[in-house]
Each structure stands twice: as structure tokens, then as C-alpha cells.
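Shown next as C-alpha cells: one chain only, the form predicted alone.
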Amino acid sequence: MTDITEEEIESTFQRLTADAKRSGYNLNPDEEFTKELVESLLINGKRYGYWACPCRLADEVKEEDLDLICPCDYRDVDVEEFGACYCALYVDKEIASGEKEAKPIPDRRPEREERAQFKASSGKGVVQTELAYPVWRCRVCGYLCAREEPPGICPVCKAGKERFDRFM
């Protein structure tokens, strides 16, 4: 039992569901599950500071946990590749609509020794002369985004893949 109230949960459901919509984004149309998630989020909030992804391990110490505080860093390519993020909580349109059901999809965070030789290769005083991906432009807006590919949809403007341009 947590000290989470239903009103909580509703208040922050219609919160993240009013966000999501505004920027282009979809919550998961099983409003259960998805209630499910979000006191999870709440938990972590309280449990942590933050909302760390109720699907994986945090680490508890919030800089460690900087790429899985929801929404993650995965999220966009998750959703782009297999119509949901990690926990299924964001999905794409199909998914959304009742077209499609989401699948359990592979975790992209790297391990923890991972993260900390990357950490440590990137730290202060170190020139790093070459991005681990590239780096795109919104050629609407502007909005610099660093992945394989640019995101199928602008998260400030709303324009289209095809508006991006590589930037480095």
C-alpha cells in the first residue's frame, strides 16, 4: 500500500494525457495500465525525487538516473521503432488508435559499466572530437536534437521528419 491518493493519480493522469496530446505524444489507450504507470511514477517521485521509469532499476542517485527520468531518452526512438517506449507508457498513433497492440521491446539503457566509462570519457577537461551520433536541426524551429535518425515528429514545432536537416 503507498500513500499515493486516486486523486493524485487522476490529477497527474490528466496532466501527462493534456502534455502528451499538446506535444505530439500518446499515452496508452488502456487507461488502467496506464493509471498503473503513472502511480509508479509517483511512487518513484517520492521515493527518489524524481520520476524515475517504474520499468527499470534506478540507480537512486539522480545524475545516475538523468537518461531513465520520464520521459527517458528513449522514448523517441523507442516509440519510432516499436510503437512504445520501454514501460509502454508513450505509443505511437496505431497503438493509440486500437490498431495495434504494444509489444515488449529490448532495453536500450547500457549497463551500468557502461554508463560509467562513458561518463568518465566525457567528463571535464576532455575533448571529445567526435559524437557518439549526429546531431539534427528543425529547420522550422531550430530545436537540436543528437540520434541515428531525426525524430518522425518535432517535439517543439510539430513539423515533420523531413524538416531536419543534419546539423553536425
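The term rigid core refers to the maximal set of C-alpha atoms that superpose within 1.5 Å between the two forms. Every value quoted in this text rests on a predicted model; they were computed, and no experiment measured them. Positions refer to the first chain, counted from 1. First, how it differs from the form predicted together with the partner chain.
- When two forms of a protein are overlaid on their rigid core, residues whose CA moves 2 Å or more are considered shifted, and K21 is not one of them between the two forms.
- Superposed on the core, the two forms differ at E148: its CA moves 2 Å or more between the two forms.
- Once both forms are fitted on their rigid core, the CA atom of A159 lies 2 Å or more apart between the two forms.
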Contents of the next structure:
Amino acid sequence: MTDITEEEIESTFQRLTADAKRSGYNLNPDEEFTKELVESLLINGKRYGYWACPCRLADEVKEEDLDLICPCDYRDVDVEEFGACYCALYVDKEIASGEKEAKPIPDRRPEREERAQFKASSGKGVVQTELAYPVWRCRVCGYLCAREEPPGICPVCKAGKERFDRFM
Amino acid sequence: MEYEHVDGKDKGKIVLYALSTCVWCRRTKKLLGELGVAYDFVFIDQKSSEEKELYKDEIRKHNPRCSYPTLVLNDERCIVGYQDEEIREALS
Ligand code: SF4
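Okay, that was the form predicted alone. Show me the form predicted together with the partner chain next.
And the full complex, kicking off with our chain again.
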């Protein structure tokens, strides 16, 4: 059903593993499971043009799907609370070391209407103070930086520029 | 709306709403195969935009959050997510 090659899966898997390690994240240690997810991400990359979360139904409109481009906005809280992200691609230390197994968890992504409300209100409570630079926050991992514009990609989690909000 | 049918033991009407890219959905399908039950399934992500809405309306009747996999047994019981034990218990 797909034209994704073994080599693509392998090289993406290696890259994600290295990126995760470098930034303090862990991929699911079940390599077969993880590679299936990597293949799914590559499939979504080909059919939608971005890595929509494999376990959620994409809208196919990037604007609407920004929060679920992998790594999604919900990864860190889910790893924190349940030990794994919704797809179980990213896991906590206990699961990574094999002490525990990844289990399916509930989806915390808000419904479309709630998302729209949240979007409309985000950035509103920002107190504008006299800063030399605006401060930007990555919605995926919380990385903060003070500069004229957000970075092209987040140096910690590799999320794109469009996933930053003005924080201060 | 069209569903694909998998042959097996008759355990009542079983419908699986799934995504082709979701690993938990695949596990659920595999489990149904292992249990050897007859069921219908659909990969929503492979449908057209208009069709997706129709299936989503159908899923929402059982699972308002519309998440995957959603397994509906006899139009009344709904199991959301790959719940290994619950599915085994319901279909054994
Ligand atoms: S971080 Fe996990 S849940 Fe989020 S998009 Fe990626 S695979 Fe899906």
C-alpha cells in the first residue's frame, strides 16, 4: 500500500533516535513497533505534506493540523502523565528501559471548537513589558528564546517556526 | 458507506473504525484475527473528505470523541482504543 522503502524507514528511525537522545527524549524500545510508526509518519509526510500524527485523523489542512504534527503539542504532557505519547512513539525512562510496557492512553487533543477557542485566547494574557526582545515559546516542548522572530525550527524538539507563540 | 469484511466465527455484528497508519488500530485488527471472529472494518484515512464526515458521524454515535480504533459490538457496546483484555472478554 505504500512506496516507502526500507532504507527511508531505517534512516528516519536512526535520525529520530539520535534527535531524541540528544534532547532527552526516548523512542519506544520495541523497534518493530517504532518502525511501523516511522513508516506511518513517512506515509503521512507523502500524502499530506507534513508528519500528521499516525494515530489521529488529520484534517489535511496544515493550519488545522499544526497541533498534531509529530512531535505533537500533547507529547510531553502525555509522556509525563502516562509514560508514553498517544501513539507510544515517545516514552518515558521506565518504558524505555523495559521496566514497564507502553499501553494505549486516552486522546487529550481537544475537539475542533475547543481548539479554536484556545487558539483565539492564546497570547492574550501576555503582559507587555519593556523587553529588549520578544520572548517566543515552543508549544511542543516549552523552549523559550528571546529574539526578533522565533527560530526556523526548535533546537530542542525540531518543531517548525509556526508552532511558536509570543510568550512575553 | 462501504466496509471491508473479514470472515470468521459469527459473534454478532462487529464493526471496527480504524486508521491505516495507527499501530494501535493494527494491533486491534490483529487481535480480532487471532480471535477468529467475523467483522467489518474501514480505514477512515483512506476515504475522501466527504466520506470521512459520514463515517465520523457514525462513530460519534458511539464514541463522541471520535478516536481510533473504535470497535462497535452489536450497535450497542463500544470499545475505544486497543483494549486487549476487554476485547478478548467481550468476544470469547
Ligand atoms: S508525538 Fe506521538 S502522539 Fe504525538 S504525533 Fe508524534 S507519534 Fe503521534
